[in-house]
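Presented as structure tokens, the chain that follows is alone, the form predicted alone.
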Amino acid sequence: MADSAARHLRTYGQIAWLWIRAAWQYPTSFVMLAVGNGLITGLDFVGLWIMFTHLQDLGGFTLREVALLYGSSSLALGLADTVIGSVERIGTYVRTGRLDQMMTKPVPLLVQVCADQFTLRRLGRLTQASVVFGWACTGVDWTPLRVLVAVSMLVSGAMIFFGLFVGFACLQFWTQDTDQLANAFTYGGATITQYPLRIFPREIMVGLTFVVPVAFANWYPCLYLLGRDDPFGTPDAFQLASPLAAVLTVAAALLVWRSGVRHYTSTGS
């Protein structure tokens, strides 16, 4: 198995160069659009700065707080969207035909649809986000199991988007024009968890716990990074379990797409 997703990986990097070799026949094109992606996203941040500037805190967490919460957020989803991306446009292969020519060639079909039109324009949003996660991190009080956990926490929160874009993305197999309603999801967690959880309904943060888990992307380990109680009184054991919830997560992502593919009847034209 281990010789099985090294190959598999090995794959994914070969097509990956390609489309960064055909990007960079255009270096001011690919530089400009990088740029002009972080400035883009950037200006969430300075919209948190700028609501800071009226207030001391933020449903009990100050500037530097919510900015550990941005951060994680933003690296893992910019992490999963550089690296897979791509997957939203599946429903655009299903109608075009590119499906079933990607489909007869001897590679595993998800490692195709997921470096296909590889970029790394989205190198701005992940610039960006270590900026300021690396600022954050300046408040945290280290310790080696806090370090631990930082780095479980952007592993498996980048897990944890991969499992959301390739889960929700296998709706269009069935569906027609539900990229939208991924997005909803995945960007829109994200978006979600960049604040705290603390100042929406409780119902929002059983959704985001149990039914769209991202709130195991960074929530629960920043309360262990800060040490803080969560508010709403979950256990202390869910602070340290990311990596389950993000293996969980990519295993109903992975048996969704087994089954897209196995109903799949092709484009029909």
Contents of the next structure:
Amino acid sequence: MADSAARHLRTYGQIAWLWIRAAWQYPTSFVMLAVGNGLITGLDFVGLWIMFTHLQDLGGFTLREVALLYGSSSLALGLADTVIGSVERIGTYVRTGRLDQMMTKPVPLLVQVCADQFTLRRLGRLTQASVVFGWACTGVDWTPLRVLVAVSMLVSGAMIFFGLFVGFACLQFWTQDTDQLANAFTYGGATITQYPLRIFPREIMVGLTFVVPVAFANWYPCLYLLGRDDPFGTPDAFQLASPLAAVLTVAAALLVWRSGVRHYTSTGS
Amino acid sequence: MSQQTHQPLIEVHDLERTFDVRRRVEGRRRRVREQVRAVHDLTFAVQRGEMVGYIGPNGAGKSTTIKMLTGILVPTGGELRVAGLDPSRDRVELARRIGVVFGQRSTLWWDLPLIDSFELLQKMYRIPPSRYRENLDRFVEILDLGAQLDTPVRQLSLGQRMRGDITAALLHDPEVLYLDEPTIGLDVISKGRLREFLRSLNTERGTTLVLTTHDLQDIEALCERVIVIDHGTSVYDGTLAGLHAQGGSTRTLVVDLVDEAPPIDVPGADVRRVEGPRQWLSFPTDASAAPIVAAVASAYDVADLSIQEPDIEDVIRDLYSREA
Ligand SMILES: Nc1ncnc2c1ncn2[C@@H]1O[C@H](COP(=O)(O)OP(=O)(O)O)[C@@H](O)[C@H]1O
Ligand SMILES: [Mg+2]
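Based on the form predicted alone presented above, generate the structure block for the form predicted together with its partner chain.
Time for the whole complex; same chain goes first.
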């Protein structure tokens, strides 16, 4: 089990590497893409920053605290987005018959789809998010446990976004026009988590905890890092529950994926 | 081990696959759901080393069968074993042992140079580097792809791309190669070369071949055995020669008389056409031509004689029309 997982990971790396190598045939366009991506996502944070020139705080959170939320969510999203590669385009793969081709290869379908057309265009977002997150970290009163929570937050966050991308992409096994709907949930959820959940109605918090569990990607662990009480009065245990939420999300996504593959009907020629 | 050699490589029993489709119907606002039976009651077995032609008209269920054999589609009924595995359940494991070429759809990576596609496949199949080199060199030489290795796939001609696809399907030494319409769109020379290559693959490596096509020349050139499928189920399974007999087809004796004459009257043959001194007589495929030739020669002044074998296209058309 662990053995085959390691092997798939290696295959993933090898395929991804080939795509990176291929992209380097056109280094300027590669660099432009990455820089462009960094600039566009950078504007998000500039927006926040400008907002703070008029505000003292946002729902009781200072700029640097909001930066912690923003940075961790953006970093996790960027990681997941890099790893999943082309999953969101699975509908196209179905339509063009590419998926049929992949199904005849001895590598699990999900590994192939994720590695296909692997690109580092998210490098821009990752760099920008790292800078913001790094700065925000200077405001945290670090303890060993908080370091652990911070690391697990990033890993869990990436896993949660990964699960959401994969899970929603599976809808395209049944109907192929749902890619935008899928993105609306994942990117929409991600955008909301860049702000303190406190400023939204309670229903949003409930939705992002139990339905599209992105609150575990940053909100709950960040409360722990900042030593804050939960403004909604959610139990403290939630602040340490990110790994559990991540494992559940990924497991659910893999189940949906399997079911999607078994119901896959290919396309008539 | 000895048992394994006797067990068929492919076993199909009462295989069925239906699709739910929504169809627009005149006068109704909502599309109606209906079931299409793409394949049903299909039973056959293929032994190791066979070359089987799987033929039938468009929409007969050929591709659907191949997709079930390769594990892409889960059957909705019946049983299916390939190399002892259940294709849809053990798909990833089976993939290592089979090669698949879909004529209309390339497996190669459109934007990458051809050689990169091959390298990707080496990684995916974990082909030992020495074996990979050996196979690559050999196929590139036979299929004459040397000059194209650094060309992005999207710039290859159809014939080059197809040869690339075949190489891609064979690098890992599969036990069976499925080809779904491999010669579609190829020119005559490419077709000929491809057939020759496939034949050598079968004789030299013992690779089992299952070939779907509606180009009957592919079959005549390659396959001893044909399975004819129509409306989702097999209507003939046997030798190519037997297909002629089964179709109730006839051979034709073309007689050139010295002078024009009324239609020739000999037992066992009917005149089909008369054109000046030339007459066409048809007789059953399984009957011997000798007595008919003798009868004609003794009763008429004959300038020339020739026998035409039945056209397999006619045979199959005949088979379909009798089914319907
Ligand atoms: N994915 C699919 N969804 C719905 N109908 C399909 C699908 N694939 C094939 N069919 C239908 O099943 C029948 C057999 O198709 P196919 O196996 O592609 O035939 P062939 O390859 O012999 O031309 C056709 O009527 C086709 O429309
Ligand atoms: Mg077909």
